[in-house]
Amino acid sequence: MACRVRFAPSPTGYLHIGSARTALFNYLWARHEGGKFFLRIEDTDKERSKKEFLDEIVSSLKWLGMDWDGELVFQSERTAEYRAIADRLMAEGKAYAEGQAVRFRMPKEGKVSFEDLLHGRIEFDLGQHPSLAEDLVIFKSDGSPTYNFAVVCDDAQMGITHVIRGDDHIMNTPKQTPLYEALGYQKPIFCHIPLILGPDRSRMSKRHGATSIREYLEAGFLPEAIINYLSLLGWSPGNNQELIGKEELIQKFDLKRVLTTGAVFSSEKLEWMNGQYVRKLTIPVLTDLLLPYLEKRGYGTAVISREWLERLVMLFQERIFRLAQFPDLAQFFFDEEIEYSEEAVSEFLKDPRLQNAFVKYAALLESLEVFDTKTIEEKSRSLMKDLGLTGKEFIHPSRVALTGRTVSPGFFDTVSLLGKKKAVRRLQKAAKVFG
């Protein structure tokens, strides 16, 4: 029988990076095994469940490319089914009413155990864990089913073969296994995967940085990079391979290779990996992805032409690690006025010969009929020779005059893309300011 797995988020918040990793392991296992991956919405908490969170969870999974099988399953639509099952348990003497609530009779002695695909056999001695022997509320007084009851009913009726979830659910499992047995349901294979940890090895939280998939999308991470990175948090293909696409992941993914220790999340490693995926994009595709970030910054009207923008993107492709960085990296191409960094001024604009050099350079650029990189470089190097300045003495200060920064992409490409009007005006201004 092909495996059947599910991802079951609660729409009480945005999709957490840890939950996305759980969804991914379920998805990869299902696709690897030729099975089914279902999405079940656990929305019985009427107060906290919100449509905006549901919409975000669904859109984030689609953005990540995790397509599920069949229709969405909503727990909120199954209350009558849960009630019928609870009534059956009461009729069999396995549960009882307590006011408006219903309690399931838990075993009072001995051990509750289950097999875990990663951890092996896990046993709980009820003498050492008296709380597990307390009768379990399966229906609350407000008429809604409890988590542990609804999960068991759903997983059994959906034919779920493998329950792949976080280590934090291990303590729920001994509450659920007696329900499977009392209802005559076949227990699934449990696989509790390690949690994602922050750099301090505590559970990943807001204090470690962004935690929702939505935040990573807005910051300009690519879905392929996030899938790649999350897959390696607690799993490895076994050959130190770091860059691995989704189809290859599906081919190689094996639950038995999942580690049992917590995986430490590194924002730096994710940024590096995202940068590798940015380098693989064609310039037209990367340009399309960057346009919304320029529009958001208000730079849309400053784009001279599509051809110009693609040249600009090509100039920065090796420098981008997150798409949202681009407006800052390329700011001096779009702003009319630039600010000079103090570091750049103190390091490169002290030479008294520079005022004359900037004036001459502005005049040279203004005289050029062809304003391409090759022509600009040839004429600029001739001017340096005439001025008696080395490349370092001329190019570094001119870069500061034109960009306000000590670092930019290739200097002559930068001059060409700035355009004659902007380049001349900035050099003339620098001659006055630093003369």
Given for the second form:
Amino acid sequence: MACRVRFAPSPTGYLHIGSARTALFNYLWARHEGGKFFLRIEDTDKERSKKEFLDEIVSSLKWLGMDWDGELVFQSERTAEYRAIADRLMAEGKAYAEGQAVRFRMPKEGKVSFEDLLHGRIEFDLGQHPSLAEDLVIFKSDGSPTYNFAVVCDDAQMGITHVIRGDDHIMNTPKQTPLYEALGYQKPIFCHIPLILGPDRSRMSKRHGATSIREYLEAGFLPEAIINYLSLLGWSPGNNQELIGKEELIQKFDLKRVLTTGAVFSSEKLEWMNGQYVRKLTIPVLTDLLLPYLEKRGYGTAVISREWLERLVMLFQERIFRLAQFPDLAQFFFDEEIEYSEEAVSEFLKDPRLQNAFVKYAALLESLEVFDTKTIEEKSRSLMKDLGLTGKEFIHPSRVALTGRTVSPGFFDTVSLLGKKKAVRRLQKAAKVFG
Ligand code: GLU
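Could the form predicted in complex with glutamic acid (GLU) be shown next, to go alongside the form predicted on its own?
Next comes the full complex, this chain leading.
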């Protein structure tokens, strides 16, 4: 029988990176097996569940490309079902009312055990875990079902075959298995996957940096890179391959190969990987993705030609790791005025011959009819020769004069893209540094 799995977020916060990984393992397993992947919203906590969080979880999953099967299932719409099941348990003497609440009679002695796909058989001796023998509240006095009850009713009714969820639920499972037995439901296969850890090996949290998928979207990560990165947190295709696209992941993903030790999250690694995916984009696509970041910075792109913009993007494609870095990287192309860092001045604007060189260079650029990279390079090189300056003596200081920075993309490309007006003005201004 084809597998049926589910991702069951509670809309009490934004989609956490760890939850996204849980969703991904469910998704990959379903697609690998040709099974079904459902999305169930566990919104029984009316106080803490918010529409804003629900919308964000749904849009983040869509953005990541984890399409689910069928309709969304909302627990808040299923209270009558849970009530009927609780009534049945009470009629059979397996549960009892306690005021407005309902409690399920838990086994009092012996062992509760279940099979876990990753951990093998997990067993709890009730003698050693007296809290597991306490009768389980399945309906609260406010009339809402508890998590452990609703989850069993739903997983059984939805025909879930594999419950793939975080390790943090291992202690809930022995509360759920007696319910399966009491209700005569077939137990699913459990698969508790290890949590994502921060670099200090404690559970990944805000202290370690961004935790919600939304923050990664805003910082300019690509969904393909996040999927690739998350898939390798606790799983590997069995070789050292690091860049794996979604189709290949679906083909290779094997739940049984998930590791049981916590996986350490590295934002550097994710950033590196994102850079690899940025390199693969076509220039028009990358340009479209970068536009909102320029707009946000106030670089009104409506007045800029698309052709120029695409050339600019081409110049920086190899240097972008997160899309949000682009306005900073390309700042000197947009701002009218640039600042020279002290370090740049003291390192590169020292040689007194540069004053004359900048004046001459400004005049040369001014005189050019064609302002393309090739022409600029040829003419600049012959000027350098005439001035008796080496490439190093001329280009590094000119770069500082034109960009304010000591590093930039290809120098002659940069001059060409800056355009004649900006280039000439900046060189004239730089000549004044020697005043
Ligand atoms: N709503 C639960 C959570 O967010 C789901 C746990 C489960 O998958 O059973 O952790």
